[in-house]
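Next comes just one chain, in structure tokens: the form predicted on its own.
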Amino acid sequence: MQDGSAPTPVTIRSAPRTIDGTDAWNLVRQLLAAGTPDGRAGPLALANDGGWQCAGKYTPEAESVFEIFLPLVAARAKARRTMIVALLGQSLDGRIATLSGHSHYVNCDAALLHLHRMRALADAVIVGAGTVALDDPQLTVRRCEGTTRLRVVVDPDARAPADRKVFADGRAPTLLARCRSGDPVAGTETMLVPRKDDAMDLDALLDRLYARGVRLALVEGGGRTVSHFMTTGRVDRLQLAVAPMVIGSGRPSIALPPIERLDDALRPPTRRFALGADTLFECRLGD
């Protein structure tokens, strides 16, 4: 300064944080921990229906969690029955895996980040005893913030191998839902559930799933035991993860009663959404 006079002091103001996928991710299992279908986690308001805003900036892929997870988190909070959300991965022909049942991974990494995003928003994760029996996987969250509080395997016949991880690993409480008696497996509970048609009674199982706090329910996998669900008219929600590949042969993701003509196909509202290279549809099948 020419005459002397002390500077003028300066306020160095830092630039608010930019809101990325893992800080949304956190502000949405504040909301999920709440337990209420509407409410606020700093700078993130969740409305009854679902929507939501954000004050600041976020990144876009911060913005595709709000999408996806915020309307769950809602709907969670006012269920009056379990309810469930299927989730498979698949090819785009249609495929889970190979067959033989190689399916490590079809999907890519933020796909398998969504696999465990929910399974950590869930109450309860569920899979079939075929699944368990060929994939031995441990159905928890490992690749985010968060916890597996129920995993339920679906083996009606009681032909779930015992030695598998989810029976063994003791990471999370594990429930084995059969229509008969068999083997006890240290270290897991086991719930009879009466038959319907020659399967297990979804029904049966859901109502004591929700006398036990279950509100969302995640179902894994695999292909049988999501068709099942969906041919029950048991799914509110079907995530379909589709990878840019094509198997050519192998399991496929459903297989419902057929149909005659295309006027009787499930043409549902749907949501896309990407993750990664991959694509995420999500159709609404229940209220």
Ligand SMILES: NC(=O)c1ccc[n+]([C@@H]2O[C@H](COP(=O)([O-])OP(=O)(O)OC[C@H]3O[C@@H](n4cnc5c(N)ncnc54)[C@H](OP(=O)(O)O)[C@@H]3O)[C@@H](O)[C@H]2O)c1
Given for the second form:
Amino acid sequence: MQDGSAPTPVTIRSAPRTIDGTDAWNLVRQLLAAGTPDGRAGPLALANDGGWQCAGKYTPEAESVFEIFLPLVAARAKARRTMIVALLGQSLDGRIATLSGHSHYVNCDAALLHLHRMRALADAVIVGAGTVALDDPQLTVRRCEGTTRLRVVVDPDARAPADRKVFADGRAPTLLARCRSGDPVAGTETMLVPRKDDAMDLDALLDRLYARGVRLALVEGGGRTVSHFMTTGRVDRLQLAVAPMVIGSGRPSIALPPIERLDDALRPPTRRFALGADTLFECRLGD
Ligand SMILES: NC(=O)c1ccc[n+]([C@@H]2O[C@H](COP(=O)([O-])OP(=O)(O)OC[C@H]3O[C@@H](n4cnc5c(N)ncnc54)[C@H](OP(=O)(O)O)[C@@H]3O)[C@@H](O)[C@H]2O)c1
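Given the form predicted on its own above, I would also like to look at the protein as it appears in the form predicted together with the ligand.
What follows is the entire complex, opening with the chain shown before.
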């Protein structure tokens, strides 16, 4: 304009940011930190039953993050005993590793990100002695924001090698659950747990973990340890991250006592989510 009058101020409104998977995870973490079964974090509202509403725009990945994690946040806050989520990454033919124990990696990056988010959600990450011996895992949160609170190794016969990272790296506390005392492992607390039916009494272990404030534990493998937890009826959610891969031989995922007829097979209510090339099946086994 050439008439000498002052230009009209123009307000440039930036479009509201679309919530992506990382934003969604950070909102979930805010609700987790609040420790209540319902609440608000920014545009996100969580209801007591795990239902949610988000006032902003969000991507499909963000929606999956809300759908997967918010029911667990609500359930954890209400848990009256340690809630168990068991997670295994497996091939189409139900293998979690080769016979020699090689398992890096069955799953794609998106499924590994999910695993690390599950670690960050959990108050404790539990693995069996076989996984510690063969994989030497760190069990820490590295692929997303969050912390590793407690690592628990189920080692009834005190066989796990003491030089493994989970005992030696000092990156998070580690608890060694044994049925017999064995040699002490430097920097690691040992908890003696009674046996029941020739195996570790997992109810006794979980009672003790609950007394320490563990409301939600992630059982991360291997197959034998997850199967032990399933046999005792203590798995609330079974998450299987299935990769489009056929190993054809190897270490099995879940192995339960044999049944005669398919009528006796478990057919739990199941939700499905895409994790990159992999598919996550979440089976509701508990309340
Ligand atoms: N793809 C995945 O998601 C994934 C995840 C984890 C591990 N892995 C792979 O899985 C393999 C290891 O799995 P795995 O099934 O052979 O071993 P595992 O489950 O890691 O450990 C098995 C050991 O756990 C002990 N255990 C656990 N719960 C028990 C209970 N209630 N009572 C008695 N003992 C109990 C037993 O120790 P004792 O023998 O001392 O009795 C058993 O030998 C490795 O190759 C690893 O790479 C894959």
